[in-house]
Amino acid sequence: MNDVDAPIKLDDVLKRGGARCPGAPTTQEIIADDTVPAPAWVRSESYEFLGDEDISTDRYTDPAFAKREFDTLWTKTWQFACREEHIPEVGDYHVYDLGRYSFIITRVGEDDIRAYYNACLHRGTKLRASGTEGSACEFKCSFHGWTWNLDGTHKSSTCDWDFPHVDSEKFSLPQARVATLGGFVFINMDPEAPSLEDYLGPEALSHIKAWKLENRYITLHVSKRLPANWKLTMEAFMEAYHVIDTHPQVAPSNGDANSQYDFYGDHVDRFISTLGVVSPHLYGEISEQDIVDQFTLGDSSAMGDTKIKLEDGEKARGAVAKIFRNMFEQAANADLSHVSDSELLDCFSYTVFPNTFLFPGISLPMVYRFRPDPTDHRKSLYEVFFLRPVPREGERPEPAEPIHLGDDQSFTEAEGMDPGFGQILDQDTDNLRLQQEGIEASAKKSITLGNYQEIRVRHFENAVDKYVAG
């Protein structure tokens, strides 16, 4: 019999990814079973077997890793600079900066966005201040008075009399690329690099389209910086196999060991954990009416102080997605009768690399936004913008001023933060210290990880191998 031929051993599929929990339904079985069927988006999947070679550290530890990410990685990537309602009107302008570079975000005209490099080019000083915004007709230097139109032509220098070699037609501002998606405005710096929709693929970009992420707004927006390189801090939300451990006080509602992995692409990947169903860990455990009492009692709870009684042989999840349904609507003033269950529910939880987090659910409506620390390669800045739908009626509401957390302070102390929500941050906060500290230390130069639950860190770091190669 040729090798061709051989029929496929049990253990073979197993080690190459196969295994999934033991005894647990899958995602899409539970799915499935949902009253308000949800979108093919949801109900596709997208997994295969990258490897199980163990990933070096020195890429967390070393600071010539962190340049060569800076030279290659960040120059030659699409990333979310800010969201359009933060440049609304034709003048509006956001500051964007990613370690020693800063761009100005700026509208020139209803459909025409504009990233200028944020520096004079009479003696570099920058032209907007960093985490800065406002509105401009021109932009010009706080030094020597140099100014540029809002097109980025140049208008006047002081004294121009002394300048005869400066050619005013060649010296508009240097622009970064620019391309917007679901009311996100993305920058590259690199002028041959592909377009953010072949960037994306197909198959990812039917997601995030069908997610209509136009139509919200940053109800909440949260900054601190965090104790960790940049990518440990991205690989901590990239699977649900740390909730058992990290976040017990969640996981009597959450199938964590039955998330599902999938990715497209090198830049593109997800996973969905379902909620409403007791954590696989648990089973014989929790109830299903504990799994309710979870969401509907305690000062803490999704609905307050309420009790909700299951009838014989209702399951928890259905019961939770009525309860979510109209709380959202009510919330939101939104009709949300054509979501289905698992979008109000479940945690969606998408990397666009190389820094952000896309959680297009109802339940969890954010974005993350990670970026490494200018002045320490063992840090990293962490961003979280809370993304509800617009209202059936009014205006669309101004985005929410950022709130600047202080190193020591806890996420619960952000005004308008859910104090589950930030205690969860704050477990990871401390695991990523920990996580630094331990590689640091560690005698095993590598990290192990687990071939299907940690596919989206190997994903991630194998594009992060592509880039600083070169």
The other form holds:
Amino acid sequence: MNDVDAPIKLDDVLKRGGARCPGAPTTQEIIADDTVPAPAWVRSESYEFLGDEDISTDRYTDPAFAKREFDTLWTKTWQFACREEHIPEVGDYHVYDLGRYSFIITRVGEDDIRAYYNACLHRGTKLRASGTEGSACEFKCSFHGWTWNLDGTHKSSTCDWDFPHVDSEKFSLPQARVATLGGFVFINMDPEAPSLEDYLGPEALSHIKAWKLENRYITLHVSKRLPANWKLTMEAFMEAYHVIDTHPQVAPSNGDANSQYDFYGDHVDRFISTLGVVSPHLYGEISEQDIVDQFTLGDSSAMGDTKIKLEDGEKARGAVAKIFRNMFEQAANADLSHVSDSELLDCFSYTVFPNTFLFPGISLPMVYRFRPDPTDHRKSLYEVFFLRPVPREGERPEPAEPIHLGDDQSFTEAEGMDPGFGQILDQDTDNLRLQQEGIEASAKKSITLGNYQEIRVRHFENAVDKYVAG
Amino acid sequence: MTDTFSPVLKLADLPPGSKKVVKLDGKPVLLCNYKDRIFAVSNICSHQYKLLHGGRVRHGKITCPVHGARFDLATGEALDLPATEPIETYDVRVEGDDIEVSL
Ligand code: FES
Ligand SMILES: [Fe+2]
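Starting from the form predicted alone shown above, please give the structure in the form predicted in complex with its partner chain.
Full assembly next; the chain just shown is listed first.
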């Protein structure tokens, strides 16, 4: 036990959270050396010590906690429901489900997107099945045929002579709030919630706007049920601390222990994990040429058989950046000469609370979405979307259809998945099963977090607490 | 095997990305020109026998505009509730300027 009576010295308070990986350059120092300099959103830091108390694990194991989340957290937060490209035309709709909640996200006008609670106002039937999308000029219930206009107003009830008590004016479909940003459609069930802009805060908002993710489209969309609580699952992706043990194949070309961690307000946090540099765990064991030879993250497979031979004194990071720049210029038919080495190479992982990760980088252009399994708090629904630039010529491609993997399938089985990336996701999944079970088996009813590398976990759980405690 | 194909529409009248309903032996046949391929399916949804032709086609599947059931244009398979039964699909070919369908 800690000695609770010992006075806390100011020095210690200042120091806590102040330590960084000894003997290694910081992320900012690595990036400052790059040939093409990084933009402002990359070159800033926003970390604060948030405490070092343990976090109790009932939040991952107690069905009552999951129920409270459904009643409080999920009803008050902004959630990524679909991309605008899912509903490009007026009349297009996409069903977004979260636990028992379900919404029909519909484009009612060119710039008018609505989110209707997906339930008939007669006897409750879902107006559209979960997980579906399509287009409609009206929403007709399959049970008795009650119908709503696209704008949500009540159109007709079959045998309306039997419903003199139904005032059509009052039978519009109830709506959740909708906001769009970067091509994402967000919804919020809480009429009192702050706007999406205020929810994200000015700093995070400026980052997200800088990425222009509206100019990308979904090239691959894979979903899988994972064997752990949704929060545990998200936390598996919040730090690079696990790379050296969980993903040893990545460490030779990833600055894992010297990654940078930041948070912005209550709802957004991030890490920047540099690539093309060796893990501090492997200093002295790996040469610059080894880094290039063992490069496995991002579009490593797209590098194909390209063999890079470094010149004397040439650094791996610069060489890989050069290759990536050429490769993506060709792929996107775009001029990337002003895109920084860092954006081309590095892993930028942002969490938008509660359940979305945005990776605005170019070689790692993913979005993750996590949702609780509606019936089992020990499982979660995970999705990965790859967002690539819309080709400059021709029609905007349709967003990829989701590939739903079975519980026991490998991510590498999804068509179009980079095998190296699929392997990484499989490694994370294997840990999650062991972690959920271990937390339930443990004599210790809490988790212990690193002050710096695990700050996103603490920041995230602080936000969970804020909503669940009301 | 005897040739059971009948011309139903001029190819020029079904530009890429379009749909058209024709009648063949009294059956409403929905023709879809989607991504360089022509599909011929029944225009009747297997769920509540509504007409499919107003539905959105994406990834080679059509969504019923009335209740949202989705069908694979190639196989007719029902992919989403509320439908559970497939729709009919028909062999289709292009002969010269004509689209021909065999029921
Ligand atoms: S339940 Fe929808 S019309 Fe009766
Ligand atoms: Fe991982």
